[in-house]
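Single chain ahead, written as structure tokens, the form predicted on its own.
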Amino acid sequence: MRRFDCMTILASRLSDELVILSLGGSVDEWYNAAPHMREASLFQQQLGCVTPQAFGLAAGLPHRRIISLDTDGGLLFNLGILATLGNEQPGNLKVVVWDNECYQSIGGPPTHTASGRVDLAAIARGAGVEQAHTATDIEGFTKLCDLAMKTYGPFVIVAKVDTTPEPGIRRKHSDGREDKYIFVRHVELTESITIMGPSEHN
């Protein structure tokens, strides 16, 4: 199944959530699939950091649903986060792993999931995340999205997607530094808090 199609389905179910997502092609695809979530999305996080950062947000804002859009390569960099989710059981954190079985942004060398023996959902369940599932078609992904949105507790969806990038989409025009400020100001506005005050001048 196509990642962009899955993103469109997920985006239609989001409104007030905060989203953390990884590097690579998923950045521009999410930028186009979820235009109403652009300010609420923190783009271009490094491999191994996406779900940990989402967990930190979920712990700091327990009243608000947090979405991690991770990748197979990124999650494999830091499988320990699954043990943290299993132990801490954040009720407001939902994780989608785009599993295309390769490191697409560096030319496509295979990840461990390409072997057919490594099952990220099974690893998550073994770490204590009871609601961890694999979706291989759009119908299954849609059902899991709906279940995740109404389930309290950590929820992991491993979405088996192909490697074909979505053609003709608009490139995200901001860089990582600008993305950070856009995201932080959105959190400040929607939570009525101050995270980054004005610059101090000597």
Second form
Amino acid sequence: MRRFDCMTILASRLSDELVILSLGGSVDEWYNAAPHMREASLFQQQLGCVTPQAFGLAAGLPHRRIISLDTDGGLLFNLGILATLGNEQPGNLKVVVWDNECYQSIGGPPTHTASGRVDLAAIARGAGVEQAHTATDIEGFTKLCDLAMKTYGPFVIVAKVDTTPEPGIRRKHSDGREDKYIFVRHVELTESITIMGPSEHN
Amino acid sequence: MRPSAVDAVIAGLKAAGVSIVCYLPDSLFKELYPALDAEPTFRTIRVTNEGEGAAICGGVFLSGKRAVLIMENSGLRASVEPLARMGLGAGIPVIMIMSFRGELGENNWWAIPHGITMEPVLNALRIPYRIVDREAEIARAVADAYQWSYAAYHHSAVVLGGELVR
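For comparison with the form predicted on its own, kindly provide the form predicted in complex with the partner chain.
Expanding to the full complex; the earlier chain stays at the top.
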């Protein structure tokens, strides 16, 4: 299953959501697969931080659906967040884990899921996230996306994807600070709030 | 902690507009955690390690709400990776309140490293901090930490030590 194809399907189901996503090849792929979500997506280069940040955002904006686009390497870095999601049960948080069984951005050495013994969806269910499933083909991924959007409750989709990044796509060249400002201004605009306001006159 | 010191922390957080409290409990603040849980102004979120708590607080910042991470100072070491990436890489601030394990007066051998490493780690991450050991200074320190972090978009810390926690 190709990650870019999955992203295209997921993107077609998103409009008002906010997205936080992981590092590596998935950044450029999401940038191209979901052009209408660019300002609504926080592109972060933070192994182990993505789903916790998305959960924090979901806790702060409980009326809005938040999507975490995590990875096998990123989730394995901090499996504890699954237990926190199991206890907190954020109804508006949906997590997709792009599981390509390798650290793709550094050339592809295997992650622990490459052994075939480590099952991230089973770990999530064991941590109390009842709706945690693995998709191995596009049809299965599509059905899980639709179910996730209809379900109130934390939802984890582990998408087993190829290791080859989508060829010939445009590179996103902004850095973490620029991405944060773009994302924060989008949240401010769509929520009618001020997050990073003007300085005081004094 | 004395009840009045617990009240001062809670009053400081309320005045700063905090609505979400992430914590991993420790012994020096043991009276603080149930009081935070009982305070209707706050949603408390218990985390599995302090780095996870820091990342959750970063996400809360992006929502426009205000969060705090409360922990023992050993949790600072567990938080270094997300703090470095969020703070120095993206300018996403986390405000922390930590207990001062390992300061002069420490009576546990295992806590000595916490005191030795805390300030060098804070300095390495360019995190300004204030060590507070008087109740009357708690609320001002919390207010100043939020003021600074929301001007700098970087982390800050309030360290509670001395007779406040022993």
